[in-house]
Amino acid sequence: MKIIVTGAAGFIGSHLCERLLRDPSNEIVGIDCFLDSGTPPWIRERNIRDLLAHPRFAMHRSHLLQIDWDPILPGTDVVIHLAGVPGVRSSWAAILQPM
């Protein structure tokens, strides 16, 4: 099965990515743009590390709204989007700013 993870760097989503790997039939294709969050970018590398190096396994380093998604949605049989910014208030900030 093709599934694709977004915010695969990310403490869930590098989880379920090495989850995901132990059924061989797996082949997942990890999605984050190392968005500056508060977690620093070292920590993410970590996280991803043991998954760069297995073969079915494929990391792209891209933003969700810029990802040219015609090489990597066919075949896909399955998305789970993990990928945001922790904190509401981040997210938000351009929206509260007075006028």
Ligand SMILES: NC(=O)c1ccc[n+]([C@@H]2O[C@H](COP(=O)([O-])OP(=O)(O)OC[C@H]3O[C@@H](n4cnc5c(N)ncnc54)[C@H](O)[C@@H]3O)[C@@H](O)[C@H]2O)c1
Contents of the next structure:
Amino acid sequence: MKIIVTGAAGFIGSHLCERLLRDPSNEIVGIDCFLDSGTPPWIRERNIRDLLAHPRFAMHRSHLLQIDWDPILPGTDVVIHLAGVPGVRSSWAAILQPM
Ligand SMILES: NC(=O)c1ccc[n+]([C@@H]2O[C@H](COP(=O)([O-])OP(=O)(O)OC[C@H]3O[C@@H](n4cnc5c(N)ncnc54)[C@H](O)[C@@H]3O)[C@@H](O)[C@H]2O)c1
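Can I have the other form now, the form predicted together with the named molecule, not the form predicted alone?
Everything in the complex follows now, all chains and molecules, and the chain you saw is the first one.
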């Protein structure tokens, strides 16, 4: 299956991508803009380090509102949407900027 995972560099998204890639029939497209929401950038980079080396994983460093979906969506079987700002206070603050 072709599976899109938003928030792929996040805590849950990165682990989910690793798990999904154990199935050799899965191809994963990760989308993440490395949002400055309190998590240091090096942690997000560490989350996806091994994924980037995987032949069935592709990463798009884009904001969900700015990405060009046309070349990405065709052939997609599943979209798992995990991009978000965990934490009530931070998610209600001013618009967060990508790192
Ligand atoms: N971790 C938990 O215990 C928990 C519990 C309940 C719900 N959730 C929800 O699950 C989701 C993932 O949580 P997490 O702990 O992995 O958070 P996380 O902050 O580690 O990961 C979220 C990722 O989404 C990305 N992101 C946010 N907005 C984006 C946008 N507009 N475009 C592209 N990328 C964007 C961030 O850069 C980040 O890498 C969140 O929606 C969170 O609210 C988490």
